[in-house]
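Only one chain is given next, in structure tokens, and it is the form predicted on its own.
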Amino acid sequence: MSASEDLEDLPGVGPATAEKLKENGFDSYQGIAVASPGELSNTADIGESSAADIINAARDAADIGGFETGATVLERREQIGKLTWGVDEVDDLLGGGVETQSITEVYGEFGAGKSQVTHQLAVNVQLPAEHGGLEGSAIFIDSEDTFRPERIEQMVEGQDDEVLEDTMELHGVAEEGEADATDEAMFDALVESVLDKIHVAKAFNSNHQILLAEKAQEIASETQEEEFPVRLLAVDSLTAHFRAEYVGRGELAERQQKLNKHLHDLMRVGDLNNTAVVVTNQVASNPDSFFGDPTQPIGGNILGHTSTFRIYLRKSKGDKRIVKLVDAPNLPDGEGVMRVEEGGLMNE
């Protein structure tokens, strides 16, 4: 938060209220401006009427909430980063890579490679910009005990020598022009640096997962002025806990309501911090489908409407995977092929 953004300058915000807001990730005018009165009321223990006044004041101070020209929108979109998938066909499919300020959903059956994607992106986000990285760090919310630091090491090792050497310089492991991809000590130092820039938290249930998303906003906000700001938030998997805890049609409405709130918390992290949000999702078989692929992603319309990009991963022969872009606001549907190897995601 900049020095000019003192929360106590907002009407109705005293020292105690300001402290509660900051503790819960509302540490900027913009963060408060995009909150709902109910959300702020619960966070700061104030009435909804007071919360609405605070939000309106923050909107005025942050100068958001009004209309703007298409030219202004285009200018803002130029700030959006593109994170390489590491596979040429898939990057082309996504118009250059995974977008920041967007939610990208990756769904598929068990063993399709969803967790491989989140691990690879957690490595790629730390690469230099000239190699498709965002020179940032990652947050990894793990709901299925999938995160493996050993896999990160393999994926770092799977990078080309030139990429490794430039990344060593970026991470301060070697001086400019002195990086050596074959130097074991340098490589070990790079792996340690990469792992150090992935904030991992294991979600034990859906309520804990929702809390972790709120904590992620706090971490992302704190790092924006640092050398490696948070540029990736990965959730693997988004729906596992919700699916296990809310069983049957009687609990469907509550599940969707909580999932909706969770998705909007994730979206806020992306919007406020120029961060790419990547979530994995499970699938279920649709018994009414007589033609084509019967698998459908969990989460229903709420997830379908909230995800900016939807990607379907499908097993193919051997280590090959079909990557299908199912939905995107500005890109045509299409397919690409990648291989999942020990060194990570590779071109066919």
Ligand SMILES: Nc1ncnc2c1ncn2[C@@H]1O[C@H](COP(=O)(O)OP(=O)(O)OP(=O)(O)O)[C@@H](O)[C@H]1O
Contents of the next structure:
Amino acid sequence: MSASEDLEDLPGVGPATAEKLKENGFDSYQGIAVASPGELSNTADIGESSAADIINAARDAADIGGFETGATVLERREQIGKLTWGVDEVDDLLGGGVETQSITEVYGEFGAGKSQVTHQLAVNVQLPAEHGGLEGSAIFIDSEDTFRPERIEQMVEGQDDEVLEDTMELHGVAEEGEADATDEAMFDALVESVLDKIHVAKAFNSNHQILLAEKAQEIASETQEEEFPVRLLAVDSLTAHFRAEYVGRGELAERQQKLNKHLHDLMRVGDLNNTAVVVTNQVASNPDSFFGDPTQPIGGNILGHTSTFRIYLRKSKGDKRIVKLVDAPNLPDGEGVMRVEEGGLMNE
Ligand SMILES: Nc1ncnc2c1ncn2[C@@H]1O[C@H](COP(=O)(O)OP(=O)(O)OP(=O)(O)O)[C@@H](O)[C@H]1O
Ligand SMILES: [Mg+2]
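Pass me the form predicted together with this ligand as well; I've looked at the form predicted on its own already.
Every chain and every other molecule in the complex is listed next, the one we just looked at coming first.
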């Protein structure tokens, strides 16, 4: 049983019942979820309707989903959107941009530009579709206190005039045909509108971060019928708190378990709301044995299997950055180059 699975969290399960369940091998949510009410009722000396309640709660918690038809899966996949980085080489590398309904992991050493990427995507997600945006809003879970509204403003300013003007119309800060990229009042109104569409929450520790991901699901689903539905969930950084809090070797398993749950929650937000999930991850700067290979992202295998797209950012000369796609499904590995400038991520 994982540490997060306390049987006493199930409705009507006290210490005695929990003990009986465990003695009889019902020691995980998953095991209980697939039991029959009769079986459970006999095992734990409880009524069948209480047993049914317990099973239902365990099913929800274990997230043993039902089956869906191939047609439903296809329909959902047809909704997948691609969010531009605003960098041609990177968009090409990704087959159009960051995908919704997927987790994209951006990893690299300090100063590589991971936080720049999350800021840029929070702006780009709000652009008109014809400019590579998703006409949506963003949720930004900030665990390192890196979110800077000033940076967002610079990245709005860094857009081409045509993009800026079409975005002004999309955001309703200018009438159709009236938008003017050089109009200060319009520009200010656009910046305000863009900032308004980024829901930022600071995560104070890993447990708080996990809670925020659950909260993100609520916010994202609430917005789906509105204008600018949530189309991006960024977590910057995914791993910093986990890394700082679970330091001993003995805590590695628990850390991975929690990270795994967290990623699962994030994936759910992506799947259920057609949202792109972008997480950042550090690489260890010193090759200590705990974190292993310094060029490998923190989090080990679990993260490797969950993130569908993995992007390795590497510093190059000056503002130049190498963007490398690593182990993506259905896409060849490859590299692109970008610059991190005052106006944001730019073509080389
Ligand atoms: N306003 C700006 N104008 C130009 N370049 C900037 C600006 N702000 C940040 N940068 C560039 O971005 C770099 C910082 O990148 P960023 O903060 O995204 O790194 P990171 O990968 O998130 O690092 P960490 O692991 O420390 O969080 C700076 O070193 C600088 O090169
Ligand atoms: Mg950062």
